Every structure is written in C-alpha cells, then in structure tokens.
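In structure tokens, the next block holds one chain alone, the form predicted on its own.
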Amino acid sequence: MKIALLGCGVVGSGVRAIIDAKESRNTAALEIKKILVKDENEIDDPRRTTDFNEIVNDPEIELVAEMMGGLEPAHSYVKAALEAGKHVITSNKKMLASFYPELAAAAAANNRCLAYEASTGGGIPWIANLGRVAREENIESFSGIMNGTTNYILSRMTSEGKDFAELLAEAQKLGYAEADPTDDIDGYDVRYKCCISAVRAFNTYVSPEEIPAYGIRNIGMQDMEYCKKNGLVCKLIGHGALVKNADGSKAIDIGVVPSFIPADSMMAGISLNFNALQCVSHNLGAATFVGQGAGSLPTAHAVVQDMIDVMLAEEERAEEVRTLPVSTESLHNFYIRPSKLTAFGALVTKTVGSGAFIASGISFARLKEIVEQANDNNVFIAEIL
C-alpha cells in the first residue's frame, strides 16, 4: 500500500523510521510515496514535498497519515483526503475532537476509514481496546490519567515536595511540556482525549467546549499537604460515563479535574510521564491499560498499527455518532481552595485548613457556573474520589 505522511516532526519522523526499517512483513508492505513538509529547506529526501496537491491528486496513494498538529491546515487536508477517496489516520487530538462529526461523515460518504489510535494515549492501544469491548457489550464508564506532563509534575510534587512552578520549568527543559503549557496544565489536552474516548466508548460526541475542565495551574503545597495527611494522592483525571436523568432521559457525565484518590490505589502508583486508562463494563469489569502516553516512537507505533489495520481491512469504518447533553444531575464531592471564600460560601460542607473547604453532592455543571460567577482565576479544585 502506498501512503503519504502529512508532517515529519516528532511523530512523523518516528513513523517514517518504523516503515523504512521494514522489520515485519506488514511494514514491508507499506511504502511512503510522499511526505508533506512546511518549508523547501526541509526537502532532503526525494519523497518530500511542500505541495499537498501532489498527495491528494495522486491515485496511487491510498492512505494519508496526518501528524501536523493544530487545527488548520490539518483539518482541511484531512477532509480533502477523505473526499478524494483516501483512508486517513491522524494523531491530532485537537483537530479530531473539534471536527469529528464532519470528518466521520466524509469518511462514511466515501467508504473510507478514519483511524485515530495515536490521538489518545500515545502508544497505548486504548482506542482499539475500547472498540473491542464496545462491540460485545456496553461500556459503562472510562477514566484515567491521560496526560504525561501533568502526571510527571504531580508525581514529583508528591514524592519530592517540590512546588508546581519549579517542576513545570523542569518538565519544559526535558521536553515533556511545551513553551506554552496551557493545553496540558489547564486540562484542555485531556478534554480532547475525553471527547475522542466518548466517541469510541459510547458512540457519542460531545463538543470539547461543553466538557468541564479544571487543571493543575493553581495547585499549591497546602493542597498536597492535605492529601498527605489524609492518605490521598493528586492526579489529573479525565472521565466519562453514560447516565440517566431523573426523568429517564440519557446524558453523559464527562469532565476533567484534579482528583484526590487513595494513596494505595492502582492509579496512585502511576508515576512520572506514564498514562493509565481504564474502562468498565459488566462482563469484563475494570480493564486498565498503562504505558507511554506520548513520545516519537510509542506514538508512531500506534499510527503504524492503524495503517496495518487499514491495509488488512481490519479497521472499523467511521459511523454516525449521536449527541447527548452533559449531565447536570450527576453529583460529586470536591475539595475547593478559592482566593475569596465568600463567593463560594453556599457550597461549604466542611472547612479543611486555611481557606479550603469540602463541597458535597454538587454537579460539575453547577460548580462550573459558580466558578465562572466568582471570577476567581486562582481557585484550585479537586474531586474527592
């Protein structure tokens, strides 16, 4: 099968290395015909081009793998490739989460695959295994550590007692965090991954903007001390579950929030930049997948696995997804440390230490409203699990 790569950065270079090495009979059957790059100065290989038209108009190219990142031109290129009758694989979580219904419709209309294993969990076979469970039984919920950057910071805050700002700077030096770490530390990266996981687990699409997301930007040592005194560990957790409202209508309980979990739990032991993702269903129970959530070769491994599935006609075709409202009735318990307690007074169930309190039995939707009304940019929120 002749393929094209859109982008040859961290992930794309890993894909090129794996395919060019031809270590298996399946990778030997894949041939990279074109590699799209941004600048003519990058053309150091006869396969490289700066002209997307050389790819989309080439009838020999059956599959396009997008690893450019960002919304545009990635979105336009992926849509054009599908409409030209080419299978598409993407590792681009932000683009996929933002445009999934449109791209899935384009794939279905042209009877082509839209595969995205590498978009969530890096090299962990998360999307594939969600699909395997869902083809046999209903998935009840998913949850997990979906961002290696924040897990690296939180696990070292727990084990070494260092503060957030110091560890963020270290993560940036090591290449675990971007120069602008907003997507990671404010929970947006996990929000995209929850959106994509809900598509595969529940055949349900929720726009990323509708998913409540709280990050770890405002975490302080006093919050870590609370955890230590109470036998807890802080992790940034993304979750999703299908629920029924009181009137019997269906909804999805979905969100991203720092979570205080028992120190002796399995998730608490996931350290540094590892990810751990869990789905729960009636027959299988809780199944957890742990591994590298990012990195050139682990993520490239997932991209190539999708290529092989498409080549062997083992990849599922994209299907139309339903939409459900985000639940306003699912209740949770939260630890909240605001700048000004007065704006949150109605939520206080119990005060815990200086300026922090527990709010019991409140929905993410209601909490989001109160936080927005308070206009408190320094509030730290964690769910107590």
Ligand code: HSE
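Numbering follows the first chain given and starts at 1. Whichever C-alpha set is largest while still superposing within 1.5 Å between the two forms counts as the rigid core. The structure presented is a predicted model; accordingly, all values stated were derived computationally and were not measured. Compared with the form predicted together with this ligand:
Here Ile43 counts as shifted, since its C-alpha moves by at least 2 Å between the two forms after the core is aligned.
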Second form
Amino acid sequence: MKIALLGCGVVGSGVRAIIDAKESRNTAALEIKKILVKDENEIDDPRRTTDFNEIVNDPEIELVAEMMGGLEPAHSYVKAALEAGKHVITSNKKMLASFYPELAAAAAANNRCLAYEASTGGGIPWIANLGRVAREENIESFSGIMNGTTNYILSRMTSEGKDFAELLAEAQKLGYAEADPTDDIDGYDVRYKCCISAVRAFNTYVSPEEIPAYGIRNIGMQDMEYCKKNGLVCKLIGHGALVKNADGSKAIDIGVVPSFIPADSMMAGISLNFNALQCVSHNLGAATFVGQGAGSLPTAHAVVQDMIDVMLAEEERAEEVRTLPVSTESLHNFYIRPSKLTAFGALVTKTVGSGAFIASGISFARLKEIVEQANDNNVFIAEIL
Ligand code: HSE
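Please move on to the form predicted together with this ligand, as the form predicted on its own is already shown.
Below is the entire complex, every chain and molecule, led by the chain shown above.
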C-alpha cells in the first residue's frame, strides 16, 4: 500500500524509520511515496515535498498519516484527504478532538477509515482496546495517567526533589512535550485525550472547551511535602464516566486534575514517560493498559499499527457520535493551595499545613465558579482520590 506522511518531526521520523526498516511482512508491504515537510531543508529524503497537492491529487496514495500537530493546516489536509478518498491516520489529538464530528462524518461519507491510536496513550494500544471492550458491552468509566511530560516531571520531583523547570526542559529534549508545553502542563493535552477516549468508550463527543482541566503549573515543593507526609503521590489524572443526574437524565463526568493517590497504589508506581489507562465495564471489570505514553518510536509504533489495520481492513469505520452534557452534579474532594485563603472561604472544609485546604464534596462546576471569582493565577488544585 502506498502512503504519505504529513510531517516528519518526532512522530513522523519514527514512522519513517519503522516503515523503511521493513522488519515485518506488514511493514514491508507499506511504501512511503511522499513526505510533506514545511521546508525543503528539513529532511534529506527524495520523497519529501512541500506541496500537499502532490499527495492529495496522487491516486496511487491510498493512506495519509498526519503527524504535523496544531489545528491548521492539519485539519484542512485531513479533511481534503478523506474527501479525496484516502484513509487517514492521525496522531494529532488537539486537531482530532477539536474537529472529530466533522472528520468522522467526512470519513463515513467517503467510506474511509479515520484511525487515531497514537493520539491517546502514545504507544499503548488504548484506543483499540477501548473499541474491543465497547463492541461487546457498555464501558462505565475510564481514567488514568495520559500525559508523559507531566508524569515525567511529577515522578522525578517526587523521587529526586528536582526543580519543575529543569525537568520540563529535559522532557522537551526527550521529545515528550508538545511544541508548546503549555498544553502539557496546564492539562489541555489530557483534555483532548479525554475527549477522544470518550468518543471511543461512550460513543459520545464533548467539545474540549467543556471539559474541566487543571494542570501542574503551580505545583510546589510544599505540595510534594504534603503528599509525602500523608502517604500520597501526585499524578495528573484524566477521567470520564457516564452518570445519571438526579432527574434521571444522562451526563458525562469528565475532567483533568492533578490527583493525590495512595503511594502504594498501582497508578503511583507508573513513572517517567509511562502512561496507565484504565477502563471499567461490567463483564471485564477494571482493565489497565500501561506503556510509554510519549516519545518518537512508541508513538510511531501506534501510527504504524493503525496503518497495518487499515491495510488488512481490520479498522472499524467511524460511527456517528451523540452528545451529552458535562455533569454538574458529580461530587469530588479537592486539595487547594491558593495565594490567599480568604478568596476561597466558601469552599474550606478544613485547612492543612502547607497553606492549603481541603474542599469536600463539590462539583467541578462549583470549583470553576469559585476559582474564576478568586482570580488567583498561582492557585494549585489537586483532587484527592
Ligand atoms: N506531549 C504528550 C505527552 C505527547 O507528554 O504525553 C504524547 O501525546
């Protein structure tokens, strides 16, 4: 099968290396015909082009893998490729989460695959396995560590007491962080991944802006100390669950928040760029998938797996998704360390030593209201699980 790569950065270069190595019968059956780059000097490869038209108008190219990142032109290229009758694979969670309904409709209208294993959980077969569970029974919830950059930072802050900024620079060097690491540290990257996981787990689309997201930008050593003293560890956790409102209507409890979890729990042992994603359903129970959630070759592995599925025609076609409101009724317990306690008075259940307080039994919606009113840029928020 002749294919084209859009982008040859961290993920794209990994895909090129895997396919060109022809290590398996399946990778040997894939042939990269064109590689779209921004600048001719980016790579030394006769297959490179800076003109997307050479790809979209080439009838020999059956599949396009988008690994450019960002919203545009990635979104327009993916849409144009589907409309030109090409299968599309993307690792670009921001673009996919932002435009999923439109792109799934374009894939369905053209009877082509839109596959996105690499967008969530890096190299872990998470999307494929969610699909396998959901084809047999309803998934009740999912949760997990979905960002390699923040997990790398948090686990080394915990084990070595190293500085946040220094660790972020290391995660960038290792190719874990996004081009703009704000997406990683402020929880937006996990927000996109929750959106995509909800599509696959619940066949439900929630636009990313509706998903509550808190990050680790303001975490300090005093929060680490609090965890240590109380036998806890901080992890950035994304979650989603189908819930019922008091009136019986359905909603989705979904969000991203740094979470304090018992230091002896399985999730606490997931370190560095590793991710751990868990889904819960009635027959299977809890099933957890662990592996490298970021980095060139693990993520490229997931892209190539999608290519092989499409080539072997095992990939399911995109289904039409429904929408559900985000729950305003599900209650959570939070650790909050503000600059000034008074601005958060209404929430305080009890104060704790590190300048923080515990707020018990409040919804993400209520939390958002109070945080907005307080207008405190340095507040650190964690859920207590
Ligand atoms: N920046 C992302 C992470 C890359 O750190 O997890 C993989 O999605």
